[in-house]
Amino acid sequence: MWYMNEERELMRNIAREFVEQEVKPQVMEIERTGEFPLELFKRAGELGFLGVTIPEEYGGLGGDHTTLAIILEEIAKSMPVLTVAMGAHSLLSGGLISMLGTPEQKQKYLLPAASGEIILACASTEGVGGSNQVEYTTRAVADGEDWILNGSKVLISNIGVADAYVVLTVTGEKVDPATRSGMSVFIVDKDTPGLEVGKHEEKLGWHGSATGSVSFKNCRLPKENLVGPLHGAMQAMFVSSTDEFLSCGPVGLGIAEGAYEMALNYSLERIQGGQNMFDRFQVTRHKLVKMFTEIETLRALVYSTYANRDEGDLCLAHGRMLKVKGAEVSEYVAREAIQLFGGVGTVVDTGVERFWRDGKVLAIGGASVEALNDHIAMMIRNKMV
C-alpha cells in the first residue's frame, strides 16, 4: 500500500499479533457479557497504541495519525469496541488535555493515560443532543478559588472504569456557537464527592464500551482542574471531535474487512450441489465483488485523508466524511455478509452478525451521520472544503 513505510509496517505487525494472540480469543466472551475489555485495554497501552500521537515527553510514541489509523483498522477487524474505548480515551479526552492542558496537567493525566495506567472518559453529550451545546445545562460556577459543578451527561463511554472524566461544561452567561465561547473543560477525578456514575446501558452493538450516564452534584473542583482558557473550550472540542470522527474511517474499514473475510471464507467452504457457493452462484461472486469494491473505496478515502491530517490539515469536512462513509460501508458489507451466510448468519455464535450491529451503532454513536452530513453541507456552502 502506498501509505505504508517501515515504521508503520512494524506497528501493523505488532497490532496483528496482538489481535491474533490476545484479542480474538476474547471477542465472543466480551460480546456475551458486555464487560469492558480492561485487560486488552491495558495491554494496548503497554504496546503504545494509546499514545501513538502523544508527544514522547508525555509518554507517547510521538507518531503520526496514519500509524494510529492502521492500528485501529487492525483491531476493528476483530473487536471494534476496543477501538471505541481507545478513541474516547486518547482522541477525545487525551486530545483535549494535549491541546489545552498545562504541563502539570499533562504530566499528571496525559503521561499515565498514554501507557494505559489510567483510563479517561470524555463527558460531553447531554440529553438535548451531542451537538446542541447552546441548550446544555451542566454548569460550573466559581466559588472562591474553587468551582462547583452540577449537571449530567448521557451516553458517555468508559464510565465506571475511568479514573478521570474530562467534562465539557457551561461557564459563561450563554453558549455562543458563532464565537465558540461560553464553555470550559474541567477534569473530574473518579473519587470526587458528588460524582455519580450510572449503569452501563445494554445496547444493540458496541458491547463492552461501558456506556451510560454520569452526574455531578455540587462537585467541588480546584482551580487546577480547569483545562485551558475559561469559556474557551469549544474550538478545541471541535478539533478533538474531528479526530474522533476521523477514526471512524479506519474503524469502519476494519469492521467491513472483518465481515468480508468471514463471508468470503464461508462462500469458499459452504458446499451446495457439489460446489462451493462461490463457484456455483454468480450472485455470490458479484456480492463479494461489490463488498470488496466498497472496502477499497473507503480505504482510499481513509488514507488520503489521514495523509492530509499528517500534513497539518484539520480535515474538518473530510473527517466527518470518514465517519459517514465508514458507517455506511461497514453496515453495507456486514449486512451482505449476513445475507451470504443465510440463516446461520443470524445466529450469534456464528460471529458475523455482530459486525452489522457495531456498524449500525457507528452511524449514531458520537454524532449521527445525519448531523454530520449537515455539518459538511454548511462547510460546502461556506467554501471550507
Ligand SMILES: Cc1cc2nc3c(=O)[nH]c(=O)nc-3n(C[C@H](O)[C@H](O)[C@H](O)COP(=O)(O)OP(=O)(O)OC[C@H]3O[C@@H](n4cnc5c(N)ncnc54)[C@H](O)[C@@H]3O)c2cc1C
The other form holds:
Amino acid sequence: MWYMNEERELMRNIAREFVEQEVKPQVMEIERTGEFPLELFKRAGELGFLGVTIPEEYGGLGGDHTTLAIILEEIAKSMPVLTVAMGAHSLLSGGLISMLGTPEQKQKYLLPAASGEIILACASTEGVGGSNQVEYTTRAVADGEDWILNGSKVLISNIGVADAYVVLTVTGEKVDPATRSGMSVFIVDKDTPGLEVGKHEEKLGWHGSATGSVSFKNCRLPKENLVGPLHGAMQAMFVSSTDEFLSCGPVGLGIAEGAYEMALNYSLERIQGGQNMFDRFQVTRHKLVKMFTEIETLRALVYSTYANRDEGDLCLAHGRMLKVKGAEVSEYVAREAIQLFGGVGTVVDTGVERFWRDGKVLAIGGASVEALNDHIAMMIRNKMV
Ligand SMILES: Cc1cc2nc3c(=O)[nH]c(=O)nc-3n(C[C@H](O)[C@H](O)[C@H](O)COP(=O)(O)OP(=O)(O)OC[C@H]3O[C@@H](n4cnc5c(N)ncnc54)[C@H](O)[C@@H]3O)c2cc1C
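Could you give the coordinates for the form predicted together with the named molecule, as opposed to the form predicted alone above?
Let us now look at the entire complex, which starts with that chain.
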C-alpha cells in the first residue's frame, strides 16, 4: 500500500500479532458478557498503542497519525470495541489534555495514560442532547480557589474503569454557540467525593465499552484541575475531538474488512448443488465486488486524510467526513455480509452480525453523523474546505 513504510509495517505486524494471539480468543466472550476488555486495554498500553501520537516526553511513541490509523484498522477487524475505548481514552480525553493541559497536567495524566497505567473518560453528553450544548446544565461554580461541580452526564464510555473524567461544564453566564464560549473543561479524579458512576447500559453494539451515566454532587475541584482557558472549551473541543472523528475512518474500515472477509470465505466454502455460492450466483459475486469497492474507496479517503493530518492539517471537515463515511461503509458492508451468510448470519455465535451492530453505533457514539454533517455544511458554506 502506498501509505506503508518500514516503521508502519513493523507497528502493523505488532498489532496483527496482538490481535491474532490475544484479542481474537476473547472476542466472543467480551461480546457475550459486555465486560470492559481491561486486560487487552492494558496490553494495548504496554505495546504503545495508547500513546502513538503522544510526544515521547509524555510517555508516548511520538509517532504519526497514519501509524495510529493502521493499528486501529487492524484491531477493529476483530474487536471494534477495543478501539472505541482507546478513542475515548487517548483521543477524546488525552487529546484535550494534550492540546490544552499544563505541563503538570500532562505529567500527571497524559504520561500514565499513554502507557495504560491510568484510564481516562471524556464526559460531554447530557440528557438534553449530545450536540445541544446550549442547554447543558452541568455547572462549575468558583468557591475561593476551588470549583464546585454539580450535574450529570449520560452515555459516557469507560465509566467505572476510568481513573479520571475529563468533563465539559458550563462556567459562563450562558453558553454561546456563535462564539463557542461559556464552557470549560475540568478533570475529576475517580475518588473525588460526590462523583457517582451509574450502571453500564446494555446496548445494541459496542458491547464492553462500559458506557453509562456519571454524576457530580458538590464535587470540590482544585483550580489545578481546570484544563485550558476558562469558558474556552467549546472551541478547543471542536478541534480536539476531530482526531476522534478521524479515527472512525480506520475503525469503520476495519469493521467492514472483518465482515467482508468472513462473507467472502463463507461464500467460497458454502456448497449448494455441487458449487460454492461465489461461483454459483452472480448476485453473490456482485455483492462482494460492491463491498470490496466500498472498502477500497473508504481506504483511499482514510489514508489520504491521515497523510494530510501528518502534514499538520487539522482536517476539521475531512475528519468529520471520515466518521460519516466510516459509519456508512461499515454498516453497509456488515449488513450485506449478514445477507450473504443467510440464516446463520443472524446467529450471534457465527460472529458476523456483531459487525453490523458495531457499525450502527459508530454513526451515533461520540457524535451523530447528522450533527457532524451540519458541521461540514457550515465549513462548506464558509468556504473553509
Ligand atoms: C455507545 C455510546 C458511547 C458514547 N460515548 C460517549 C462518551 O464517551 N462521551 C460523551 O460525551 N458522549 C458519548 N456518547 C454520547 C453521544 O455522543 C451522543 O449519543 C450523540 O452525540 C448523540 O446525542 P444524543 O444521543 O443526545 O441524541 P440527540 O442529540 O437527542 O439526537 C437525536 C436525533 O437528532 C439528530 N440531531 C441531533 N442534533 C442534530 C443536529 N445538530 N443536526 C442534525 N440532526 C441532529 C441526531 O442525529 C439523532 O438522529 C456515546 C453514545 C453512545 C451510543
